[in-house]
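One chain follows as structure tokens, the form predicted on its own.
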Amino acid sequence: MSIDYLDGNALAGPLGELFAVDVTAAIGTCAGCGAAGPVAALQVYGPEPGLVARCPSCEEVVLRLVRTPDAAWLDLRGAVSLRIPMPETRS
């Protein structure tokens, strides 16, 4: 049985509501297998009751995002790290 999923770019809108930078370009490291890659490469399932993003290498859950009317719940326990590129600042 095949389950359809979206790529990590499906997280751009929901994560864009929380962060001032494009998190889909961030490099995440999976806690399950150690694979590193852009958030845009994650396999995203949802949207109801929330978004679940899995590692494309080992299929472990890396990220969960649930939105309620008054809050957003972001669970990153499946990521060892998230390296977010920041724009250069001028002094």
Given for the second form:
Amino acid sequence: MSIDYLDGNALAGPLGELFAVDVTAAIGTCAGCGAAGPVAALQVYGPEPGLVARCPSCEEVVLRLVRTPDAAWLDLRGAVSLRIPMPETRS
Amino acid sequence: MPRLPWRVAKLVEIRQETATARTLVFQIPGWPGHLAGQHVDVRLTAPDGYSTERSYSVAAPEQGDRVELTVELVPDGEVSPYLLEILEVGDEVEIRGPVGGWFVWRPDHTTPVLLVAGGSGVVPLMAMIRARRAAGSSAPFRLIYSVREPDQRFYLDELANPDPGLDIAYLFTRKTPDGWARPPGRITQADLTGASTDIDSYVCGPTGFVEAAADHLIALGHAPDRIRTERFGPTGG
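Here we have the form predicted on its own; I need the corresponding form predicted in complex with the partner chain.
Everything in the complex follows now, all chains and molecules, and the chain you saw is the first one.
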């Protein structure tokens, strides 16, 4: 794998179009190897034709995002889960 | 209004940092504020409708509707030559943000901090140094700043008189000032020793630099989850 990549910080703008919370601070678990880490630490290739984020441990694709003029395609099949930090609520 | 709207940003001030880098200060009505370390997307649109965008780190903490970016010229780039050579005070571009909630430093953090910058990777780290000053924070800060040559350092005058509790070390990879003890060369493990491992680290620069620096820190016993990284790609500009 070449070193011509960015990291998950580069997803903050494109994902910020979609989500109310900052997904780059979420902890993702890779479906390939089970490694867990922040989305900001994924290795990101792109931006054309789309953004492809790979696991820094096993290099499997964790997330893909393609933006068309009228839609955003988000493929998360490489992520077992995303743990998204939320402000604490008291009941 | 979309969740992350493009806002009109008017250039109000230009400061030369080096022969190839300038700080651009924009005024952005409705700016929601930001944290040190966050970045913005800048969009340029040609008269024929073609548009292109790049991400830039913000160089200074929140200051009303003023947003400062420091942009290094990428000679074959598409956006930076326009921002640095064509755009004049009073001209407008579009900016959206702030984005990124991972590579940030919050002024209420009191933990000691190690900042490791490669080239223009110093920009978001400078925002943290300035945010620390603005907040009157006494969190110990150490900046290790690697550049090719002495005259490529950004913010030289401001960093010449560091704030109390801010320690600065320069590394030169090609050419050093006269009489400089460390020979020119890339960052090594020895450049990062001496600090306690009970610190939060922020590493920003080109991908190869970030990989090397983060690997050295891990080898020195720093916990990977306390090392935050942000990489610049080799292309773009």
